[in-house]
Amino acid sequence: MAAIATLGSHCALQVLKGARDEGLRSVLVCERARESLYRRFAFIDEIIPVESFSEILADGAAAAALESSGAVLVPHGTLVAQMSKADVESIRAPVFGNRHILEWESDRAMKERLMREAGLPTPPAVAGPAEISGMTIAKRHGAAGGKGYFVSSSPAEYEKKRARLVADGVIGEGEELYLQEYIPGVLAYLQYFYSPLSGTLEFFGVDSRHESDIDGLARIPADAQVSSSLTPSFTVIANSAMVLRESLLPRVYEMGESFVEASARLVRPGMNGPFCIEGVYDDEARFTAFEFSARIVAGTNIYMGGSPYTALVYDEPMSMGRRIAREVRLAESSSRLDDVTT
């Protein structure tokens, strides 16, 4: 029987608990510095200790151990943040979902192309610092978790804030940043699962994120904000559950289905498994998508016992981690494991 493996960070506990709930073995690739944390949980059957996650790559010290475990590797944000396209392609173990689409998440130009191919309304990109004429957000490439993001309204403000973050070591001296018009509104991160086995899309939940130190700045008086020399960033610290107005759900499903269809056209075999469309609702309840994540997101951790939306589909607690494990189990039992892995 197949096992489920993942890297020890981000949402590993949810993924491996989901494997146990579905009767599958669970395998954790764990940096030794965090091993004591994961030893606390009895549902983790096997731990492969490493000094660095790069040891699972083709020529790495842990590659053979991962491969011999017979596990399907579930990717999450740490893999995207720490590994290049070539790194991900070199992993010999089967990867759940579509490993090729992770590059599209990491590259801002490719990401924007896929969202537009899906017909998602997106904020206009800003060509460069000299073109900033209104509120603009600067973002790093890849899965940075909001670290190093900042907002500016003019070229001079941009250069000042960038220089401060470079001096603090938050971003690199020559690091390229992606500029995008900042859209105010209610942030919402829409969580989905697409099953190639059944050809169906499931809406799993929605969350909001608590970001430091932009959230903390909003809690102090306006005059103190103006006088502060702080360059607030958007590092994600935690997530909170949300429930959307029911009238918004038709559009939620439409966007998810359009994204799945566009992914199948641009990067075969498409967007299989979990993904997230990330954006903001304006005062007319219109959604603008500024990001997507082509794998499980940490916001699903708040629904380890299921969400208000999974309760409408399943008569049992269903986390995203368990849903992944169920897809693997069903695929294996029907000799279709190749349809859910790459």
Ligand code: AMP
The other form holds:
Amino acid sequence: MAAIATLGSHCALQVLKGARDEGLRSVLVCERARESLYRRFAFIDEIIPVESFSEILADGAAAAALESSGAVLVPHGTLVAQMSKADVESIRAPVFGNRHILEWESDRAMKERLMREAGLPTPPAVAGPAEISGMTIAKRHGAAGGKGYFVSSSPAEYEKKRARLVADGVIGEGEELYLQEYIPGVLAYLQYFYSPLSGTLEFFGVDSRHESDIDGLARIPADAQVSSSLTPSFTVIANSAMVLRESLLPRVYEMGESFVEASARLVRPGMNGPFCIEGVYDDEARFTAFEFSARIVAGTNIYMGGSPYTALVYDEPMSMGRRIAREVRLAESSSRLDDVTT
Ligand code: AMP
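What about the form predicted together with this ligand, after the form predicted alone?
Below: every chain and molecule of the assembly, starting with the one above.
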């Protein structure tokens, strides 16, 4: 019987509960500091305790335990945030989906290339601070969760805000930031699952994010905003559920499918498993994508009991974690585990 493993953070509870629901064994790689949290949940069959997640890498202290658990490792945002390309490649356990595409999520240039290949409209990049003329968002590389991002409208404002964040230790002195036009509108994070076993794309749900402290700033009157010296950041704190106007769905599927096709061309074996296209709807209901995540996103945690969209396809509660476990179970029973892992 196959097993599912993941790192103890981000969406580990959903992933391991999904494994249990599908009758698979669940294995958690858990930092000792968090063990007491995860021991509360009876669906976790095995805990591999570590001081740091890096112990699962090639010659790390926990690599052998993970390998001998026989589990498929489900990558999530914590793995992407903490591990380099070489780290991810060195993991000896099979990784669910396409481990090679995770680098395309972390590297801004590669990310843009894949989004262009998929034909997704993206916000224009701003070449450097000197070129800032309209509202521009400065972003950090990797899965930073929005921390340290800031908006400015002129080179001088950029330098002032950047210097403040460096002084506060939020961003590093020489840290390179990526500049992009800021698009106002309704933010939406589109969650998908692509099955290489059936060759079908499923739309799993959509969420919005609550970001601190930009959301808080929007709640105070304009005069107080103007006089505030705060440089608001975009740190993700929570997610909440959304449903889209039904007329937007054809484009949602179209974007997901072109992303899957583009990934298959650029980074074999393509975008297998869960992914998310992240962006904003403007006043014409046009979607501009500013990001993608090439693995399960934490926004799927909202739908542990299924989403409005999975309810249309499954006659049982279907979370993204459970869908992953189902794919592993089906792959194992048809001797196709190699098709769903790398
Ligand atoms: P990201 O790391 O790209 O997902 O961005 C984190 C947050 O920054 C998003 O959830 C948005 O609130 C905001 N954001 C990023 N890029 C843009 C953009 N081009 N226009 C508007 N908001 C953005």
